[in-house]
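One chain comes next, on its own, written out as structure tokens in the form predicted on its own.
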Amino acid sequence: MERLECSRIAKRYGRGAYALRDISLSIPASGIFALIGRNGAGKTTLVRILATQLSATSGSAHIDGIDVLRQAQKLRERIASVPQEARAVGWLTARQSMVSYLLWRGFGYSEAVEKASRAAKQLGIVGSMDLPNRMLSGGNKRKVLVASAVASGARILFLDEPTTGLDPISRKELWDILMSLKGKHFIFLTTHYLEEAEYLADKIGILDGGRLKAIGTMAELRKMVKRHYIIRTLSDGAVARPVSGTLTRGADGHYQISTTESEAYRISKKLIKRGIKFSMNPLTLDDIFYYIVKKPIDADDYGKEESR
């Protein structure tokens, strides 16, 4: 099976800090991987030396058996690139976008519209091919950089952040979208929607600190956790100890437990009995993350462990 191998990769910008240090990964170069981590983790710089817009300080990395430093020209004829600061240009057409980004790649007059058109047809933005980008809607503008992209053939699709700024309907939309391409494609996306990546990636990989903290599916990063139940109170000072499992106390007053089954059903009933409002749930990727960083994936700063 074709892969994605990274060994030691590492980024320095100067004589600066290092962005990334020490990457190796080895995964299938199919379906959805979802690099996560939060603002200024290494996201970009990682996507952006694996689609061969930026060198890496040390390292080495192969795509399909292709060396992505020394063979990049090769690479790029495989895939394409959407980046998470890309606009599509406010006084062309969508169809003017596709078409023009089809021709650069190298393609015909002649099959670069007939290709924009299959992918309009496919991303459902055939109705927009006509309009202005600028009279676009938010969805609908990323939809037309996702569908340049596929139009072009590429097996491999690197999208760096592909839904930061839409609304939670165009950002499902686009989510259904990608499920639909990752069978014919092998997709390398960025995001820090914890959720996101939860619903389309077959593996996961968390980045903290230019780090690669962790790597799996969800069944394997689970197992990561010795404690798989989640309890979250509303309530300041609602929960009596001790408790077996770790307790977190968030920035807005109220509780969480990370625990055992057996022990989540105890607490449970006493929370029952004394009238407090909680809710329980098996372990989500946001508690996974914030197990291995330490900090969830969109604050600064969050509530100290007070007992284990």
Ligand SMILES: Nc1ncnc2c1ncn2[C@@H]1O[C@H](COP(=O)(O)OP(=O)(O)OP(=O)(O)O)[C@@H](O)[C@H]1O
Given for the second form:
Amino acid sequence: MERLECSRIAKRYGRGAYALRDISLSIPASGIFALIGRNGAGKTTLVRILATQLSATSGSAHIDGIDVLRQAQKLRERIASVPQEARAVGWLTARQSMVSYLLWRGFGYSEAVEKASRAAKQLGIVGSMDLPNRMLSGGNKRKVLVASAVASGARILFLDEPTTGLDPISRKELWDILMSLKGKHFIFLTTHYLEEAEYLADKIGILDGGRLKAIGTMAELRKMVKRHYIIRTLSDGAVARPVSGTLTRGADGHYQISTTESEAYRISKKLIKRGIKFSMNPLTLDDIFYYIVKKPIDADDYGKEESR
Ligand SMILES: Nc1ncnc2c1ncn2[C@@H]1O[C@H](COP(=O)(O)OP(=O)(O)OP(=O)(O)O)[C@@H](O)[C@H]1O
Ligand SMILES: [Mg+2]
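Previous: the form predicted on its own; requested now: the form predicted together with the named molecule:
Whole complex next, starting from this chain.
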């Protein structure tokens, strides 16, 4: 089976700090892989290395058995990428920009035209094809870029933040498109929308400060955190203080306790008795992300913080 393998990849820009440290992973190169992490975590750096646009300082990577660093040319035929800052040329029509991309990739003219039309149908942008890119909405501009990558026939697609800045409806439209591509392509995407990663991805990687903090399916990530339920309350938290669990304070002022099933039951009984409103849900990727990249306040530390 095709795999994506990284072994101890590190990247240092010039003499600055390391943007990536010791990244090792081995995942099937199929379905959708989502890489998440805060600004500056190193997502784009890793994507650019794997898409053969940037060399690593050390380490190695293979996709489908091809050495990313030493056999870049061979790999390039199989990959297409939409970089984070990609913009279609404003004065070209969507069709012209797609066709020129395909010509640049080495297709003949009539083949390029046909592939562009087919991808436009697949992505639902037929009506935009003869408009200049500058007249398209942000969502359709993005779709043109993704359509170009799809039209190339490359099996492996790198999409760096493909849905950033899209409205919720356009984002969901792009999700449907990505889901429909899943069978034929391996999609490696980055995103700041955690519900997007949770919805789309077969496997998720969490980068933080250039290190891969966790990788796995949602079920595997939940297991890492060990506590499968999350209780949220707006109260000061002291009353909800868990017998066993981890307390964090969200940016929205909510206190949240991640806890086990049996503790969740005990805590919720306590909250009901005291008339405190709360919600209880299975752990989402948001909760897991918070837990992994933001140090939780545990019960003792929390007490100290309250007395400050
Ligand atoms: N060309 C460059 N020269 C120097 N430093 C760079 C360069 N590109 C990125 N960096 C640094 O490398 C680190 C990782 O950046 P990167 O763009 O990979 O993060 P990211 O996770 O994609 O962030 P974002 O979510 O904001 O897109 C950051 O500290 C960044 O400042
Ligand atoms: Mg980035």
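Numbering follows the first chain given and starts at 1. Quick caveat: nothing in here was measured; it's all calculated off a predicted structure. Only the largest set of C-alpha atoms that superpose within 1.5 Å between the two forms is called the rigid core.
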Practice task
For residue 277, state whether the C-alpha moves by 2 Å or more between the two forms after rigid core superposition.
Solution key: yes
